[in-house]
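One chain comes next, on its own, written out as structure tokens in the form predicted alone.
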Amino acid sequence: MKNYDIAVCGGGFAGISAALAAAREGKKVILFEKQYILGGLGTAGLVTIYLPLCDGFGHQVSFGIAEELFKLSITYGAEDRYPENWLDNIGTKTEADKRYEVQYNAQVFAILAEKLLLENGVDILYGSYVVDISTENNRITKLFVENKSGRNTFSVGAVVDATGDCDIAHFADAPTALFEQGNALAAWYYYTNPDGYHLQMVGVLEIPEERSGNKEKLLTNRRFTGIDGKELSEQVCLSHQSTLEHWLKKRETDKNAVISTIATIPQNRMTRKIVGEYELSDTEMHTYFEDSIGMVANWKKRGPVYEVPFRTLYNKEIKNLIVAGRCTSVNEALWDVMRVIPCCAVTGQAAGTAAAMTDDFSTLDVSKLQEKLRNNGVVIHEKDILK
């Protein structure tokens, strides 16, 4: 048995803010992904979009490690989507000009994400599956995870839920629910051809609503839970033939363009979530909470910012289990708001110092959780940035 101070599972975005989070508080942080590369649905997923750290009328509502991991995408340059108005200062930020978010190498960032995380002392066990829990007085006491050694237990302090399928509250039997609408078959790929690089969405889109009218072409009818190995498998496939024949379709027109990258993982965005102390609704634009652990913005519209309550983070039933990311406690209507990645690095990082502070995560004094994120550089609350 290997004993951590705090296991985050899941190395997508909220992953990847949550152990860095952490480990910067002194904590003894282990990382378990499944893939062999960091990122998620943001690398693996070919997803490389940084969606907005602003709400589009010219304030940055999103920060600390959000705006970390975003500058650290585009190190060595951007593929596309450059805020020059926001990392410049070139032009202005008015609801006519660009948002504040990149499209970025999914490769460059998942291996300077790893050096990151590495330089801050976080272990990462790659190709590592937790398949079950122990838990004891209503806290997980022992993870059982499954890699090439075969199955391992590892003795945990707290635990953060950064799966983005909510699967460590579902083994500990916490609230949870499922996104009932499914997910639409995406077949995301990139290509090459004499003209350069290009990232090839198809299927489900990435576009505001301002700019596609929120119409999009669905490559089929049938819906994905996301959380059914038969199921996944089979939408991997009908993923990888939708990718082919788009590209056999493009080549007609374009008899240079050659497939450079593949997704390597499911598309799905939204698959199951905790029900947490609070739910956060879309209605709730522009409410303050005193128990804010930061904002997001809504990447599909301009002007709606949301404060985070750290209630919607956990459910008192576990008490050393937090979740982040797409796992977080929010109605249908938020849900794919908040999936995405600046909302990912916003309840990454403060899950992982809550659970450098506490494995009691209702009893916390939310009050000294927000003065570490502010020292961290994290905005906590809508009127800070309209002053």
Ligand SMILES: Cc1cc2nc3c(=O)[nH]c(=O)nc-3n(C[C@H](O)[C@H](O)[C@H](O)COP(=O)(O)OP(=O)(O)OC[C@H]3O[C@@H](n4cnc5c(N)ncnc54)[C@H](O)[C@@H]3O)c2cc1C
Contents of the next structure:
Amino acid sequence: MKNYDIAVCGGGFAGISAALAAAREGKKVILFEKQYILGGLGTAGLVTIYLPLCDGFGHQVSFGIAEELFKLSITYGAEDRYPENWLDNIGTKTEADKRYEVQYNAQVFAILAEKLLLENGVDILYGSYVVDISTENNRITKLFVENKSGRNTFSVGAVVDATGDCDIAHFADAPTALFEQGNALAAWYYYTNPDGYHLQMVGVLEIPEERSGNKEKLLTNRRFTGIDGKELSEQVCLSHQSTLEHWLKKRETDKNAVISTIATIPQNRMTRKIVGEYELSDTEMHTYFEDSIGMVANWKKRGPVYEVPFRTLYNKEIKNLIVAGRCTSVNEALWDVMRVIPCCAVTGQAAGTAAAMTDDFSTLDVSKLQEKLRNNGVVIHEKDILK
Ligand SMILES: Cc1cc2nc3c(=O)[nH]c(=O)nc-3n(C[C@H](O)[C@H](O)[C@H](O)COP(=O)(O)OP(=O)(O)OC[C@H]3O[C@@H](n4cnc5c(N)ncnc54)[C@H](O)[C@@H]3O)c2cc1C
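We have the form predicted alone; now please give the form predicted in complex with the named molecule.
Complete assembly follows, chain above in first position.
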């Protein structure tokens, strides 16, 4: 049995941010990732648009590791949505030009993120599925992890659930909730043609009011929970078929188009989340929260800014468990906003920093957490944004 101060389960943007933040606080951190690549949906899932760090009216709202990873993702150049345009001609150009967002290269980002975590002393265990936990006195004491070596046991101080599906909270019998509407089928893929390398977004949940460029239709009326093994396999097969059909149709007009990459992770947006000590609602934009850990913007709409209460990241029934990313406690309407990459990085940084400070989250002095986050570049409250 191996011992770690902090276990981060899942290596998407939330897990990367949490592991980095915790390691920078000097803790012994292990990150378990079931794939052999970091980035989760943001790399293996081919979702490569780092949605905005700004409110759409020229004010940056997400900072710290959210901005660091944004910049890391374009170390060798952006693929589209060039961030240097974000302050130019606000309100007059295309949506992408109005927002501080970028399209990056998934593979380059994954390699750079891995290097960054290793340089900061994080132990990464790839191909490692956290399949169960054991608890004592309302604490997770052990994680059971399966990989090529078989079943391994890890003893841990604090646990960050960054699985995207709230797997660890579910194993620990912490209160969780499912996405009631279920996920629409998506089949995003990359193709090449003589003009270059292109992201093809097939299957869009809805057409956001300010994103009129999204013209894709639903691929099927079936909805997917994202937490059932058999259903996930069916979903992936349907997604592959949709990719093939889409590409064959494309070839009728673009005969040199070649599929270059398909997703290696199911493209689910919302699955399972923690029922936290607080549930942030879509109506709470511009609300001051004493225990805010940072801010996020609304990628669909210019204007709304949300402070994220620390209480959305844990339920005190399991003392040493904190969540980040897609598993954060928000209402059904806000989930589609909170799940995106910058929000995952914001909650990841807070969860990792908090895990380095305590193994009983409901007792943490949040002002001390805020102090650490501020020292690491995070702006906590909307009133502190320079306008
Ligand atoms: C079709 C689609 C389009 C999207 N479009 C955008 C977009 O344009 N821009 C944007 O910003 N966001 C977009 N999103 C949302 C965004 O990509 C994700 O919500 C975000 O990347 C989630 O990050 P995460 O770290 O919380 O979770 P994930 O990316 O899901 O990462 C979780 C990681 O944990 C691992 N894992 C899971 N369970 C276990 C376990 N038990 N043990 C070990 N490892 C485990 C997984 O392999 C994965 O790597 C889109 C999502 C979808 C599906």
